[in-house]
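In structure tokens, one chain follows: the form predicted on its own.
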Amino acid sequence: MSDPREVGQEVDDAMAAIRHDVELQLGVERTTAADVELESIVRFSADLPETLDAGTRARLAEQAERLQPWLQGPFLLGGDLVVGGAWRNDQRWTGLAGHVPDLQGKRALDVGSNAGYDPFMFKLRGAAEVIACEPFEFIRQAQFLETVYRSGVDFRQTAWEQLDPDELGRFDLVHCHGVLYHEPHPSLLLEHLRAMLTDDGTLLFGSMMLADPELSEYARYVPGSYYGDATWWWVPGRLAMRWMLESAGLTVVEEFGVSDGPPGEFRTVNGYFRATRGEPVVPSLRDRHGWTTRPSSS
């Protein structure tokens, strides 16, 4: 059985990475809470105490700290401790709220779920059963606020590599954002989700885009050189991101969504995409070379 000790020590040791990283971008390696009334953050769970005693609130408050930095968000503890964060999750669910389908009785999966709050919301909007995949030790944030909201979302520390439709099943909602321009194979991270959907369901798809009009069509690789992160590796145009999804076998409904991307050398836009499962129009790289996870470098 592992140390606890030896554990928490690793965890503080990735976490203190991940703040250097996100200091480089931010410029400060832990957020605050957003300026929010309590009133408007949306409660993961009836159960939560509208006053904290002194004791449960800085307990709340300390595991909160060690799990610095926090990027998502809103999150009310209860009481009004609130925690998050640098991205304002609340806000880009207004202009998603209205495109997630019916998830009464249904199953969901979220691909890249950070510290959960898309997870959560699919719960709160009646999905049955909700599988949340992130690699990074933002899962620990995830699996943090799951012990206060005891949702039964199912937070696994897995890479979209790993999902397998034999294993997990089929989902009536696949939603992944901000994964896509992280990855040096994006077309088999759009071939996963593909798979990862029933034949009715619904892709709930949302990235960085090139924000200039007359480069729609193209993409720019930017092996770690955008936004300070080392891990972006490239931006498509929205025509260009389009074009991607189609050619994965996936239907584009509509594009939404669309706002300000983050700061760097040249604009983007964040924007998303509701798309069913359809038929590839180039070959599947699982089928031609029996990928199922990234291929080697080798």
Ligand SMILES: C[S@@+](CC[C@H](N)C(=O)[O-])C[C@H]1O[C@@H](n2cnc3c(N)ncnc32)[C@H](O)[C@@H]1O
The other form holds:
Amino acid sequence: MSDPREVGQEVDDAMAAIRHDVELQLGVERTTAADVELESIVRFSADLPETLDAGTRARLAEQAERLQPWLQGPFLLGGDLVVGGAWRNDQRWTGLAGHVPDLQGKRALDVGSNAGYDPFMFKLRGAAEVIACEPFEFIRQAQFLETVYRSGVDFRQTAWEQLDPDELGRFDLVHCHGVLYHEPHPSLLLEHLRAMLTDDGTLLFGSMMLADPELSEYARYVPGSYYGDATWWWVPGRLAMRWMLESAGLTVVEEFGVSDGPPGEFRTVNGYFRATRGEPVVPSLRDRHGWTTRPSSS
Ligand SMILES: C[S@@+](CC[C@H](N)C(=O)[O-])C[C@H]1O[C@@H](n2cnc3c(N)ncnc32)[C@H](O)[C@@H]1O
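Right, the form predicted on its own is done; let's see the coordinates for the form predicted together with this ligand.
What follows is the entire complex, opening with the chain shown before.
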């Protein structure tokens, strides 16, 4: 375990910037761990100690505090020490677990990992290799947790635009939840996710969507912000989302896990699509123009 003083000024500054953004949305800079029975929290390492001595507990708690704000959670660090967060990823997994394919010996990719809850789950479920991609400073939380869990997840501070199947190979499972509406180029993201899938691979794709069935075929742009988050660009209806996936060459097998979305200016739901790699309806931008990322010139 590294010394908490090694968390440098650069990280403190980066986390402070994120705290500012989170305060705009949640009204608090720092989150408190959900009040959950310890026994019900997933243990991401079989070696987590049942009790922590006072010194170790204080050191871990101090490190976690410097990495505020925690959005994902709950994460048990041993003993009775729990960190995270504003979100209940454990509750999302009650709807997700039954739809995750057998991962024994397989390769999994998580896109937009935040503090790493989902990639830790994929490793726990037997994946041989898990790569997790997160471009922002939330990666520090994931890296900190990995020093505790030693799960073997390969956390990379990178964005989906940088994922390259020629470099990383392709994956039996690609999971991407909660990223699309942050993306002003959503079709490019979907094409990219497809490119990372093996021929018989599974995509688990989750997004916030419009709740109103009357608006299912539409997408609503929110260029100012939605629910106080200026990084949200637009919200698709459920049918529009399905058609977008299919246009990008993904065959939707099922929709599941629909639950209420955040309490923003209009009603939304969160939900998942399970898809396989199909034929693109239109040639991908990559094929048409050789773009693997967004065009660099305006
Ligand atoms: C709403 S959160 C969802 C996090 C996690 N997937 C979950 O469902 O709990 C969106 C995440 O996507 C990350 N993100 C934003 N832009 C990204 C990009 N270009 N590539 C990959 N991840 C991105 C954010 O930093 C954030 O951690």
